[in-house]
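So this first bit is one chain, no partners, the form predicted in complex with the partner chain, shown in structure tokens.
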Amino acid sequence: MQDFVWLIPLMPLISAIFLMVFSSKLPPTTVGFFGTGSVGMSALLTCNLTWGYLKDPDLFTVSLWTWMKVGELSANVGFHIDGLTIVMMMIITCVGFLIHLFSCEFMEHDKSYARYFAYLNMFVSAMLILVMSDNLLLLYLGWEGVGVCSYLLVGFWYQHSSNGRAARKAFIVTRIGDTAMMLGLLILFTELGTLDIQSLVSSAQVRWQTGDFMPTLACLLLLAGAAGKSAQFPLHTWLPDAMAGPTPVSALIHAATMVTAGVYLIARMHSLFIISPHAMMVIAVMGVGTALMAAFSALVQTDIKRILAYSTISQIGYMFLALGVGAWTAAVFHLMTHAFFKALLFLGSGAIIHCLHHEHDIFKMGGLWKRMPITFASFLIGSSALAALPFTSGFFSKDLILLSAYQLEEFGPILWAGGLLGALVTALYSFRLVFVVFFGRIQTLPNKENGWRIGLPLTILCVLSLVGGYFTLPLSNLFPMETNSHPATWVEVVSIATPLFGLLVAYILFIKIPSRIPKSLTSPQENTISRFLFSGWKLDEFYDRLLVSPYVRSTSILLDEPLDKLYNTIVLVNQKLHKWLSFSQSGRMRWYMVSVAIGFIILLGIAIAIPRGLSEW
């Protein structure tokens, strides 16, 4: 069982290299076969691994070779397999496989079919390395690898400059976090002398007391990296723009896997974070703040993918809230269910976009439930799970998070209330999406049917979204025991009732009285508040003013090479002098003779003047 672990990330990598090298010569079917098949093989191997692990749960570490050895630093290429890794690998390979299958049809007519699958396979490989790595350096390699793939795939349709800009934004904003994370890694290395996760964590517990400064600093830096990758406030602005990429990419990278890498990182390093209560508090507040902010922004968006993007930010905010209150299992649980239902929603929206001439505006859709029953079902299930209606997968995970938050001492109820408000808004926007897109007047007719390669993944994900809540994650011996005393009954009742109330409000607003929908919910330019929310709380504009435009201005100044001005002036003066001198070099004998005469006169003048001056002196 342990022998083939290294094959899991290797297969997509081989496929990616193969597709890159032969991209132009392969027929689309071969490309699809390799691209999807390699991930499918990985998924099968992962299932096998999981089966073995469930039967005989023991951790193991596979060290392949020493990657680098510099001074005290010795980094292995090695994989550490435990419950958390298993969960992440299952999500990545299985959801990844379904999305690859979906892509086969979705990207069928794209000219760069092979390039697409090469990037996607490379992404899967990098993501697997990220979660399987047994040391932080290899994890960082995977971390940057997924960042590069995200950049490449967001800018996949590079023919439009706006896509390129979105890709750059995604890359640069996450880089800010990555840089902070690297600083965090350096601090950990200098303080603890190792980057191997297991020994690092154990020596951290020995060396540091709870509340020390150094671990707090390191944790906050790691948190910044996680926030950049997982699109948390204040580094979340790249995610809505990253929707410029193909929809399956949004499903895989920007909903199910890559953006949850931050959650994974914090969960992986939980023993370190426990040492620093302040960092935990920051995570919780950041999580609930982002959840609320993004939920309100999602409420007024009109682009179907941007709604889902903001929803993703919001749901990851819940995961951060769970991490912040120490509910590690709940966070990973929500990560998994979110991967299921958000991938489902993204693929569903991809199916709609695929059939509706690449239409993104939800107010130009409508009445689609008869035309696209599978998509409708998937959206209904996905939205229910997203809104955490009872007995869907999202219900179990989100409920767990909210209750864990409530039980936190001191600030617990406040965090809980914030999360609850977010849940209400979540229900509101998710059913706004469903009602606007699938009910009401038909506005745009679908121009084609979706084939099995789109239908099958949707169906499987529907099932997973429904039953995902009943899975038991093999995490019990990984995380410290969480206090699971039941809070007061009213808390549970309110937690359950809130999404239902949101559903009711959405129903009244968008089905019962569609003519009297508040204008601000249909056209976001209507009033100041909705404009504010639509633009993502004006953060883009704020960053533009604060960082981007000063930077651009300074580069435009530097473009003129201000330092060269001095040298250019010297050159200019020399050229002028040269002109004068070359004017004197006229080629006329008489002119030279006159010069000689003048020089002669001056020299004689000096010869006359100096002896007199000397004698006077």
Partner chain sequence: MQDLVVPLNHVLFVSTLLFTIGMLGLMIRRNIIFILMSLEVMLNASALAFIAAGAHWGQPDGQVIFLLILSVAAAEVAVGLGLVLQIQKRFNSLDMDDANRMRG
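In this text, all values refer to a predicted model and were calculated from it rather than measured experimentally. Each form is matched to the other, and the largest set of C-alpha atoms that superpose within 1.5 Å is called the rigid core. Residue numbers count along the first chain shown, from 1. Compared with the form predicted on its own:
Taking 2 Å as the criterion, residue 236 does not count as shifted between the two forms: its C-alpha moves by less than this amount when the rigid core is aligned. In this overlay on the rigid core, residue 70 has a C-alpha that sits less than 2 Å away from its partner position between the two forms.
If you fit the rigid core between the two forms, you'll see the Cα of residue 254 move by 2 angstroms or more.
Return one more block: the form predicted on its own, after the form predicted in complex with the partner chain shown previously.
The text that comes after this line covers the one chain and nothing more.
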């Protein structure tokens, strides 16, 4: 199987190219077959690879060819397979396959059906290259490929200008982090002389001491890139607007691909980050701060997809918290369980939108638990896992993160308390969504039932969201073993009870006494605080005043700079010459012959005159 690993990212890439070239000639059935089947084949190959790895857990590297060799820089097109790679590949291909299958029905009436699947396949291929790479240069190629595909998919319905703005925003904001990451890679190469991941981390541990400046600087620059891709403060503002794309795209970005890239990068480079305790603390504080900020914003949103978008930002924050406290396995574990229940919730929201005439406002839905039973079960299970209710997949992973945070020697209880508050708010907004959409007063009637291509992915993800917490990840040989003792019993009891209390509060507010619901939870414009939270803490407005508006004003000032006048003069001269020369193209042969004769005489005169002039000189 090692010899055929390269087929896993290649198959969706070939399908993407095929669909781009022959899109106008292919019927929808063929498009769906190639688009979904290519990812399905990659999923089967990945499952086979995983089965072999579990039987014989030896990491291996497959080098295909030398990509570039310039001076001391040598980069291969090669793939490194270990436990972390296996986990990421399983998430990308298997969850990605379910999203592709869902898309077959959700997007079947779209005029750009083939273009959609081409972009989706290319997205999966780029993400696979990112997680399979054995060197940081190839990883960066996949990193940028994911960014380009997100731009294409978020702005898929480009006919609406708002979608184009959302796509550009996602592209530009993530480029800020990508630029910082590139600087980090340059520092690592300059200091260590290699970008091969295994060689690099080994050299870093030998050359640098814990707390040195250079590894801290490199880690912070890599963290900036991770924060951009994984939508963490202060580079998170692109993600809520990215809901402009089709709902399955939102599921793919939020669950299986793009937002997990930053978590993967830090986990992959964990040996480097261990050298920098300051960077680790920044990661932990960034994670818990982002988790709280996004959770409170989700609490007052009315668009079903924006609620889930802020939820994703918050849950990725928990993963960063785990990374910051050194709970590497807990971070990857939550990444996996989050992929299950967040894909389930996004696809469930897509099923609702699909049946409710593309309605997004949760307060214009209501009473759907009888009319859409599969979708109701999906949302109930997905929201329970999101809220970390006992015995769901999210419970095991989030509880492990909170307990790991509490055991941190410095600031551990503070980080634990912040994560606990986020868990309370998460339960509250999760079941606010469930109770309003499925038990509220009926506002819009479904126009049709969903087919099996929507129902089957939801059913499978329901099962994974329930049992995923019992999976054992093959990461014991990769990450250092945690030596901390188990915290006091009351800590675990409080961690378990907090989401249950949030569920109880949501039940009282939205089921028991719905007439007394605070206006701020139903009408975001009710007061200053709800408006502030609804706007995402007004960070977009802050960035607009600080960066965007000054830049736009500066461009208007420089619009008529003197240098432009010089260039414009050259353009005008060429336009005039073109106009004069066009008169000579009369179509009359005799004028062409006269012109040739005159030109010949002039050239002959020049040829005779120049040698004479040179000889006299």
